[in-house]
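Only one chain comes next, encoded as structure tokens, the form predicted alone.
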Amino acid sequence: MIRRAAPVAVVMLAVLVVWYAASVWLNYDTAANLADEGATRWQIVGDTMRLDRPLLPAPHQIVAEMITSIFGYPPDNPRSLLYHAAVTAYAAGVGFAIALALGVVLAVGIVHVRTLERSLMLWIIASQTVPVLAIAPMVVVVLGNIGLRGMLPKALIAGWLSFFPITTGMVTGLRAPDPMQRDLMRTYSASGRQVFAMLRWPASMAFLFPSLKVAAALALVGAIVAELPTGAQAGLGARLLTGSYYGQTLQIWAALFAAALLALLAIAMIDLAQSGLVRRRGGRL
């Protein structure tokens, strides 16, 4: 345990040292302008850690802002960070579910129907070359004109951004079994459905779960980006936008850290599901 934790602790310590040094460097001029006449250099350095609107907040300032935003207001209060995180998490979760269903269906079709592989794979790859910032306003406007507003446009954008790794991962996984294994199944007179259920599908799980981790992070990014150009009133994207309008750098960084924690939580849940599946199949972690 110590051998695993030590490298992580060393990296975290190095990041903190560099972060604090950069915070002092970037905020020094602002702190010097606000300092009392006759203040020493070390007093100004200390003031860089206490600015209300620093250019680069120190880590302890971000933690303090997160604690205040989370525990200082009821969870359903629009000023609560939990409220905004829940809005974004819900949209990202719905988008992730859409991406999972779409990605698996497309992968199964591509593996079993050669025509779909030739016609769809190029478009699936090309869909990821369009910047999400360019397509998000168009999706919101088009869906808004037909009466679909609120969470659904954000979920669709999150799903559009995250279905690609699921599709490609599942295609690779479904094709992972060795040709000799497939020939052996045919020797036993296994049907195509049995080959899929007993060979292809179990083999694809080793590729699906890493793809799900990437897709979960992309779904969260898609949900946040979808909130930026739409004038959303809730969500981490709206929190970032409000903070940028009013120069609240602490609010911006707190929202960024909240998004990172949501991504870590999603990855942990996927790891837990993978562990449960491995144990159910009699494997070892």
Second form
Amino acid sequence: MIRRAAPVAVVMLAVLVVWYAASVWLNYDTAANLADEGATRWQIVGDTMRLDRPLLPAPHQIVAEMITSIFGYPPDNPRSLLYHAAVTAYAAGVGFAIALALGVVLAVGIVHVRTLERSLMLWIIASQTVPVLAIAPMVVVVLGNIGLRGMLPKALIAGWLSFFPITTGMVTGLRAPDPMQRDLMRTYSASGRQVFAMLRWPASMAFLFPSLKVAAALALVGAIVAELPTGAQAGLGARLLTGSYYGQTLQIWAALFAAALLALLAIAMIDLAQSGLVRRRGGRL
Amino acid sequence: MNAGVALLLLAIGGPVLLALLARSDGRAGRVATPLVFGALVLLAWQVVCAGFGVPKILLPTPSEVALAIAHHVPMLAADFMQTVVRSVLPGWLIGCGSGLLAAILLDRSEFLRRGVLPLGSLVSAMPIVGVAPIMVMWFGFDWQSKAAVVVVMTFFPMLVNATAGLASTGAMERDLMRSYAARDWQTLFKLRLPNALPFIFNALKLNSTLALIGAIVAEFFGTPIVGMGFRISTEVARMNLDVVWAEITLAAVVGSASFAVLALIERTVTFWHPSFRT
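Switching from the form predicted alone: structure of the form predicted together with the partner chain?
Next comes the full complex, and the chain you just saw is listed first.
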């Protein structure tokens, strides 16, 4: 444990040191302009970490901003960071569920129906070379025109962005059993459905979980970017946008850290589900 | 009524045609099936939009999009210059280059690698596009801030992939280099870097899409009055959806073309890799 944690701790400490140095360096001019006439150099350096709108806030300022905006207001207040994080997490979660359903169904179809494989596989791959996020503002506006507002358009974008890793991961996983295992199922005279339920599906799980982690991160990105064009009423993307309009750097960084925490939370939950499955299967995935 | 009949014909005839095509095992069948599928989708889109009178502010027909492309060639070219040539390309090169360099440096120290890798994969999983407003604040509205976002977005995938690639050399090959009394840098350039190429190309291809996304999203946060992201957000607001779709088509073509070019280079450079030998 210590052998693994020590290098990470050292690197994180180095990042923190560099961060403080950079925030002093970047904010020095602003602080010097605001400081009193006779301020010494060290007073100005101290001021660089107390600015309202620093160019680069010091880490402890971001933490303080997060604490006040999470615990300072009730969670249903639009000033609360928790409220915005929940709005984004909800859209990302629904999108992720859509992507999971679509990805698994597509993968099963692609593995079993040759017409689907031949027609779809190229387009599924091509759909990822297209910068999907570029379409996000249009999808949001168009769906808004036909009366769909709020969570659903964001969830659709999050889902569109995250179905790809799930589909490709599942296709690889469902094809993972080698010919010997399939032959064994044949000698048991297993039906196609049994081969699927007892061989292909269990084998695909080892591939599904890593792709789920990628997909969760992508769903979050999709939900955040989808919040940008609507005039941004709520959500972490809205916090980013209003923060950038009004030069509230602390608000931007707090939203960014909240997004990172959400990503970590999602990955931790997937890890939890994975270890639960591993335990049910007696220690193997 | 006519549109309904046409759509019905498409819905029945399309899958039958595809199934027939997919049955042929030759090269022609493999190439034609996805192409026919794409053409059928476009046709269905045209029939639905034109036949049922879907308003243009919801979904323009493919022919209207084609017309918009033809009418706005100079504008599209200017947006392409601003977004792809000025923002994406330098950012992608700097991000991938520094990621590769960092991976090679990290490779010298086991301690550093164990410290940086978990953090690197953590950062890769985060919504990094969020730094866009910060970069716009630091580097101004023009292409420099977009290139900076692209650098940040492409650095970590390259770092993680290249490190994995450098670590993928087998013990046997390294022992062979040792028995040749090869120096560290000789082992690096003659064995480990070539061996890491598939991983590096993987990151380059992944990053080419990420870079385009990063530049376009960064333009939503402030930009001079040119660029693909700027055009998309303003034309959406003005309900000129045919222009938006023209811009999306451009983005799709750029994305697929860069992916294809990279895949081609990969094939020629790593011709020895098992996945390309038949």
